[in-house]
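Take a look at this single chain, the form predicted on its own, given in structure tokens.
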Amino acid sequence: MVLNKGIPFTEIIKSLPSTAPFVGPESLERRLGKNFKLRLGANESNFGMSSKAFEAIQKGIQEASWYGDPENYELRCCLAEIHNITPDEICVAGGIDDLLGLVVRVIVSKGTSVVTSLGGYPTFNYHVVGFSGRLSFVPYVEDRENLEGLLESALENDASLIFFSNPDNPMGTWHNSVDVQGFIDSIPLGKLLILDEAYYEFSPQGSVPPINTKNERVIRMRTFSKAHGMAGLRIGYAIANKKIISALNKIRLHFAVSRIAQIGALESLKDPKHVKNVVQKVNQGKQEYYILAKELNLNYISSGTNFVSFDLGTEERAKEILNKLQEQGVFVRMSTVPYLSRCIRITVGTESERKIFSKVFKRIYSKFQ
């Protein structure tokens, strides 16, 4: 007699609730029954990709029936030249989200201690829980990730893996390069720090420490989703000691990055003027957001990213204003973690988008004053 025991899920999967790190704007549109007029919540680049990359992608579409290069060879060589390292010290994957999953998979097993910031990037937590890791959270201090607290927690919990982003999402804050380097140097040998630098192109001067791939305690992650304007193509890269990169290559999905994404990323790297132009436009937009906040006697957080957090005082008010914005066709986001949840986060849009947002936000916020 054969007993029906059901689908043979792993114990991890059986124990996990159904979840997703983010609710996408498309999901919200389906709930609301209408499309957003302004998409200012996902920190994508509203300034588009390089025209050279766009042209190369259009031309390369005819090759879309082919797999991409599983070694991402040309792209890694170009990145290696830019960063003055070797191609063996670079891993290309389907964005930082993919890279986070790879690192967690090579480090975390059941019960492995992992340290991150309370309110930090949720996709990292998603991966850790999915591999049965044990998360310890360190609260922000003055709207910044707490380097001293992260190190202290890592030592207390004997954490194998630590996650820290600079500049930070969701607040947009940052630490200077001296403090970040000191943090890296303080991590015990045999432990690994993920340094998420998704917004490094927007980083204030003096906030990005030099790359040192001899250091086996840190892996740095960067993306083409922000300043390069390729979020939908899903491509990013990690920089680390070749031992770490070799470990990732043992398990990465070698065809995860499409041929089109490889073509676009490579051409974008060859067009640094585009990224510089995007950064200038974002900086201008941030200044306009700061002015808007001052006009409304509203606190804001100076940002080293492509978004600005408006401080609305309480979670209740932030949530209510966020809902009002969504009703008016404006997609923005907020943290769900107490204290950080008093803020809403607005991506810097184009000049016309900023004008529309300013008008809508003033009208909504005036009812709360």
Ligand SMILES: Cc1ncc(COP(=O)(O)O)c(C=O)c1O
Given for the second form:
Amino acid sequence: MVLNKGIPFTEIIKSLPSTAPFVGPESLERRLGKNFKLRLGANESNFGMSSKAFEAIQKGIQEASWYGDPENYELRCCLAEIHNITPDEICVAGGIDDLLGLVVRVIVSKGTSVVTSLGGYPTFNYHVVGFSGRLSFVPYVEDRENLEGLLESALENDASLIFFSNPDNPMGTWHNSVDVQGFIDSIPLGKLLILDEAYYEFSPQGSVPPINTKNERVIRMRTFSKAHGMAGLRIGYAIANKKIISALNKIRLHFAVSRIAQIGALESLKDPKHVKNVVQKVNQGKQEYYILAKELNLNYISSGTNFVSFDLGTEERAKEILNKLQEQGVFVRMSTVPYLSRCIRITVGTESERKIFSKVFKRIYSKFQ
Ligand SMILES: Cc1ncc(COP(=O)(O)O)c(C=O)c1O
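Same protein, different condition: the form predicted on its own was shown, now please give the form predicted in complex with the ligand.
Below: every chain and molecule of the assembly, starting with the one above.
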């Protein structure tokens, strides 16, 4: 008798749900049967990339038939100089999302205890579950990730890996550098903290502790997706002690980062004026969103990122308004975690996008006042 055993999936794959951490705006467009006119939900940069990077990419496209440099050498050297560290303390990969997967893979196996915030960046959780780790969640306190709670939970659950984002997504809040440094220092040896700094360029003054690659208890992650305006190129980097970086090098895909992404990122680093300019424009945009919220008597959450969370009071209301915005061609996002789900978060768009958003939002919100 021939037994039909089916496809030999691993136990982990058999147990995983078919969900993705984020539904992309393109998927939503296909579902809705129309395109969005405002893309304000993924915290991309609507201010584009450096014109110098753009030119370099245009030129470099002729070399797209070649693989990129598997060592990302030039880029790591440039980053090392900027951060006053050595190139072997840097790992370049396809964005923070890719780096999160790599770190999880080098730390997490079946049942490894991992701690994160309830409602924190979901792609991290996606990787942990995919490697059969055991997640413990710590609720936000007053719309901020709870440092004391994260530490307590890490100790209580003997976690090997802890995730914390500063400033965070989805609320846009942050902790000051003294508290973050205190948190890093309190992580016992033998545990690893991921400090996700995707919004680092937008971070309020005094919220970024100095880099110390001697410390083996922390890995920091940064990206070209936000202020550098290169989300579609997929490139980011991690900074850590070289023991951690060499572990990542054992498993990363050495040709994962495209030649074009390498060219663009390198050129963008050489054009710091662009990022400065984007940060200024985003700050201006955030002020406008705050004014809009005040005008409507709506609570908002001060943001250290490139988006602002509007507090709509309840999840039902937030969902209803988000759906209405989508019907009107405006893509924004909200958390599904209770308490955080009373908010929608709106990426800072260009001046003209903000004008349209303000008009559409006022019209929709007036029916809820
Ligand atoms: C906290 C946080 N981490 C990481 C990312 C993704 O970064 P990347 O595009 O480099 O994968 C995002 C994007 O929204 C984010 O909000």
